[in-house]
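One chain is shown next in structure tokens, namely the form predicted on its own.
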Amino acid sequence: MDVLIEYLPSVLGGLWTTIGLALTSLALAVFFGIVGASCKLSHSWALQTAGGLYTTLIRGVPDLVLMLLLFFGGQIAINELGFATGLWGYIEISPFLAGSFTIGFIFGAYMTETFRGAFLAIPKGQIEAAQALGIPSSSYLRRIIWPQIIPHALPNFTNNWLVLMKTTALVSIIGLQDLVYNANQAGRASREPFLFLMVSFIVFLLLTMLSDVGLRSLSRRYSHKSGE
């Protein structure tokens, strides 16, 4: 118990880094998801191909491999380009930046399918009616399409968020001092690795439960409003 009291503040200190990483990654995933879904729903063959290649790439490459490629390979590529052009000096990519961008890029592919499926669930007649009435694209997207996409997308969005939050643990491998990294360090210092890994286990479980309850409640509210 004394060991737990001594190291617990340090372990929980990484919790805010984990939450910040998860939220930043989620924002990027939503952005990539909207762009990817727009490409796959486009009438342009080139955009459809780009969207398909994006989702295929993510499904075929392990998350950890992409993260290591970006963290190490991306940093080398950026610095070599800077030295070759003389436009900038040495740039160091932080583990937080590399981790959030990689996770956002990965889950953007899953969000792509989430948003695409939600859009396809909307009756085409509504879009055709809005166009026939001369409603501007920005208006019917904001007032007709998005309010209906949300309830259709929320169930899969919830699953993606829960998996994304767990995936943040991978960033500890590249040195980010998050919950898992601090728990591992505390376990090594105290020679009680199981104890502190159980702390991180419990914290992630609580975050997952709170997120699941909140998002499912939001999903039910939107479903009720839409009359489903």
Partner chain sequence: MDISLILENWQLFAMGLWNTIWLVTVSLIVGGLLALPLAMSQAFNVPIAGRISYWFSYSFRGTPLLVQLYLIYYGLGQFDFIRESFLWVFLKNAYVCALIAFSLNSAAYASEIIRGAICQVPKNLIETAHAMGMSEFQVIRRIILPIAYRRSIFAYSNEVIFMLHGSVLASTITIIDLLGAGRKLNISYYVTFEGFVTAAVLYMAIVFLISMGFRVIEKKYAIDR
Given for the second form:
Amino acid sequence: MDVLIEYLPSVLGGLWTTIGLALTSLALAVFFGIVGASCKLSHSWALQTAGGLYTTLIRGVPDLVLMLLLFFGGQIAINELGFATGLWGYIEISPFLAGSFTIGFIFGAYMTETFRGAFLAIPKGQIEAAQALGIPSSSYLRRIIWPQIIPHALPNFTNNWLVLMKTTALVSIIGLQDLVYNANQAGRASREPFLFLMVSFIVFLLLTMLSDVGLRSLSRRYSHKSGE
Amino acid sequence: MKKTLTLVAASALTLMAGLAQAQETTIRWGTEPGYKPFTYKDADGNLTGFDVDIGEAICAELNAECVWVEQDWDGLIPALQARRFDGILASMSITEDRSRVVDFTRPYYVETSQFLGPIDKNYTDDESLNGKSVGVLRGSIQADFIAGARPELVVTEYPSNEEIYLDMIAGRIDIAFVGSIATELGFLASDDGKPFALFGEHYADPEYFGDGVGIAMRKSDAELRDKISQAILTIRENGTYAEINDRYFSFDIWGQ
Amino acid sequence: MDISLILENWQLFAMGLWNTIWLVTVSLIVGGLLALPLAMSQAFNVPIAGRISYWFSYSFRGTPLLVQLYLIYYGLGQFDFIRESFLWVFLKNAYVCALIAFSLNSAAYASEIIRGAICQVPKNLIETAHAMGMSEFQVIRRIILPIAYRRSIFAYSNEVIFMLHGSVLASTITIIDLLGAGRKLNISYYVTFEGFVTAAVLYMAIVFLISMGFRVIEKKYAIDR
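Having seen the form predicted on its own, could you now give me the structure of the form predicted together with its partner chain?
Starting with the chain above, the whole complex follows.
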């Protein structure tokens, strides 16, 4: 029990990194998802291809491989570019930034499919009707399409969030001191790996349950609204 | 759509703006904290050890601020080249292979390598080890040596020394091939290390083991490298080195 | 990028590829076999077993595979009574630990897919079958499971790909899988891109083959998705 008390602050300190990382990644994923879905839904052949390549790449390459590539390769590429163009001296990407960017980029691809699917689920007739009535596109997108996309996207969105949260554990491999990294270190230092890994197991389980409850009540609210 | 793309580019740039432009007066050291007593973490999670103190002393000598970045052993050189940090201060031996891709400062200590095994097995350092499973640090001089000179052993490679010790205790490997000082004072000094001992010859063949332990720097940073080499000599001469040395060791590990 | 370096080390990647493929295949088979009883006990509300299955599946789906793998590899090795038991003969081996973690994880996901599919089998179909005089066992074997399996194919193809993605974690416990081979190449030659890019390309090729395979199966068996 003493070891638990001794190391628990450090382990739980990692929890904040995990949560911060997950939320930052989620914001980036939504951003990439909107961009990706816009590309895939656009009428331009080039943008469609780019969107298609994006989702195919993410589906094809395991997240850790991408993370390692972006973490090491991305920084070299950015700095080489800076030197070549003379635009910037050199830039440091923190593991937090590299981690959230990679996870955001990966889940952006899943969000792309989520948003695209939700958009396609809206009857075409509505858009045509809005156009026929001469409502400007910015206005019908905001007033008619988005409110409908949200309830359609919510189940997949929830699922993406749950998977994203677990994926944050991978940043421990690139040295970011999240929950898993600190639990693993505490386990090694105290020679009680089972105890501390179990702590991180339970904390993740609680995070999942909490998200489950929160997002379920959110989806109930939305389905209620659309039923009105 | 063009608008969207500009937006993407703009946000990407803002994102990178989170990136700190490094200052002249900061030296960022990369290290792997699984190598007691050279680099390790105390219970509060603070980085500490001989390497860390040496790094701080060098920074003090050069009027710079020290920043420490943690990294798995096999990611150290790529991360150095990715400019994640300016020098690798992680008990890295100066070898010919590594010198092809990075520059080293002058050595700041010298270490030999030895086999580690359970005392009750009474292993000796000869063909009796035939077919035994040996744990080594991935990408280390010890790994190169086993691969080159002891092909009769079955190798398992680990991302950090801590993991070698853990699997040694767990019995997943029969023996390990490791740096002798760190093992003697780190692992073997702990309670878990009691049933184990180093055995056999002290290996130091420069072909595999290089010329002491130095700080790896990017090839393009020759000026900083020379300054650091000079700082190492200065702290050696003014007694700072001896003071740090005595915090961890009962003998002088300078060895040159 | 130094292509010749990659070609010179083709044997390393061949070994990694082989380890990845058999680890994933065996895990999927073991996971699939475990999934059926897990799913049925939940779908048919078997007392106790159903609750246990639910919590097993929920907790393995709700936590990172990396933590599960570490728990089995590092965590279990901590206990003397395990190290002194016959179990250690198996758990000592990193491959066995990876197989256990991957199989349990895959079983959790697959059971959720099958459970969902069983619950979606139309009630009237089951009632009709009962009315025709089929026994409970016959209904399950002849009506419910075949329909559930067919409905699961699409979701399962995703699970197979996710298992492949997850298998890269084997490289964190000393196994030289495809990613492990890439890391080994990088560290041996102090390069950054070659190993990772080669691994990425080979993973993409496997995903492509899996997708192709499932497309053929879906065309043949799947019903209204």
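Numbering follows the first chain given and starts at 1. Since this is a predicted model, take the numbers as computed values, not measurements. The term rigid core refers to the most C-alpha atoms you can superpose between the two forms while keeping them within 1.5 Å.
Enquirer: Establish whether a shift of 2 Å or more occurs at the C-alpha of Asn79 between the two forms, with the two forms superposed on the rigid core.
Expert: Yes; that C-alpha moves by at least 2 Å between the two forms.
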